[in-house]
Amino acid sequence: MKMLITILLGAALVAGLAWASPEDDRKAFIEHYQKRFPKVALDDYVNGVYAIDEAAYEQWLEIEEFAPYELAMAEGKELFETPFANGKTYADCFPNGGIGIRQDYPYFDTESGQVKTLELEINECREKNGEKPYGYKKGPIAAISAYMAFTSRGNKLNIVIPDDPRALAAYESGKEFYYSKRGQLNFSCADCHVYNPGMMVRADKLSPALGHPTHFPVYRSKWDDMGTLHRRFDGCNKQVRAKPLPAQGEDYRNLEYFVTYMSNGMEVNGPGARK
């Protein structure tokens, strides 16, 4: 009976989102979690699963005292400030010299007609300056992104959907991906993070989707390494036994556009540490 109620509530949420504007979607998204976890303050969702798991939250605070992402962040700062062969740096590619801008990503670029993520533009900067691109899931690009996120801590996500039908189409594409079932297990992103946050999957508690993008890139204990949001997308796809998609491909960029818009107005607190 409980499972049936969950399914019906989920179907109602999807039905409501299907005919709503992006801002209506976001408000319904927030309302859904406030009803599910009435004791959790909205601002606490930037802490991911630790917002709904008090015991794990206390352990996480201890981990944060000696944050495992600090080495990567220091590496990212060094890479960010090291000139390319032509003498330019990443600062020459970004507004405000690349400092304190994480909250504006991803955004819809009306010139190219596509969603641009921070990691995508890091590599575009490299290629524009005659350097080879990095891999998109981990390594140097995660380190640079971690440093740039750190310079934006406390800034609130400001994801804009311009008055352009292509931008709305990209957003809707990301939303459709989020709620569509896939893989041999026939799961959607929403099955875990909208309908069932707080439930256990083996030894792990499912986290709420609200606030998910705020703390990326993250150091995951499971990885013993840093990873980008698209690395996490890829891992989720594999866990439901779906065909992996290319990091920074259109599907994942549109997905990032949707999930980040859902957390609009929440503070950037990346890089983060997670299980």
Contents of the next structure:
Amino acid sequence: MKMLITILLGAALVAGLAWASPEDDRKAFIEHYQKRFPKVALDDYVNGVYAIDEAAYEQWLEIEEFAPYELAMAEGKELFETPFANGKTYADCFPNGGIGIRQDYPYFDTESGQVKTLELEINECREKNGEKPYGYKKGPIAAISAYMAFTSRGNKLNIVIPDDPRALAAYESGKEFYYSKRGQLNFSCADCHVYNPGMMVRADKLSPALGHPTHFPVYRSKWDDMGTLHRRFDGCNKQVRAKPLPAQGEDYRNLEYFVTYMSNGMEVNGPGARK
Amino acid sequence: MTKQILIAGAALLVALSAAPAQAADEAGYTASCAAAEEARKMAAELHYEWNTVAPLIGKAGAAAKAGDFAKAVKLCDEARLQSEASVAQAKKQADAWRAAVVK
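Now that the form predicted on its own has been shown, please provide the structure of the form predicted in complex with the partner chain.
The next block holds the full complex; its first chain is the one shown before.
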């Protein structure tokens, strides 16, 4: 009898650990960084690595002054406003005409039972209106996404996990991806961005994961180009010698759902500029 | 004259023995690379393929085309071992990730 109770207790414990609520996860996430960087204000995490690197912060401010993403943003605005062949526009596909809505993405769509990202819906909008979809990592989709992020600056990320077991499963799947070691080098996302922010990986200082999704898409000097969040996922997978998964495939969308939830309540400040 | 016959005979022998040897090498290559491809597919199904594997298989194909079956076998064996390691990694991580979550 005693043994049975112990087993039951054990099972409950394991179950409890496995199903920490997303809110528990988020609070623990924030606490982790605040312990690690007691001097960094929570609001500053939206600045990525520059939140924890004072020397680079000054340089970065100078870069932002002549923001290298301006051009893409202007292009994005024009694309956004130009009607499709059928006369409709992107504004017809999104709530509030697509203005100031970045903070609500990604969201769980209970109708289709999957995580919807902003880029996915940009392409869905195109296809619905008889246009060809764009590639998901760079180019016009990054430009449109940059413009839409810009119109949402200052709004707080508001990622919702509806009361639907499929939504929680999507979140858990993203969380599993984040903490699973992959690639020949056997690193998880968390190994770099949770447990070793501030450490150097070759010429780069590792940024904290908190605040990661607030400033995407990003103009990256190394790319000499704009890139979406999934382009970055792709690059970070390759760094550990894992074969990247398809941009906007289920894995990366669930990953984005988890990562963005961790930054809930932080201000959208995209697009951003990065080294 | 006898010397010439001997030489011709020896050449014939070499040619005769080389043909099966080449066939054996090629069969070894086919088997080794089929096993590598199968292991790669298993890793891919788990979404756990390493990006080092396809280049190894590609190089093996090029080596085989150039007739260097021994090199091709080596490359495919390496590709198979890596894919098996990534499948083991996927299986291990299916549980191990939970211990890494920030609490």
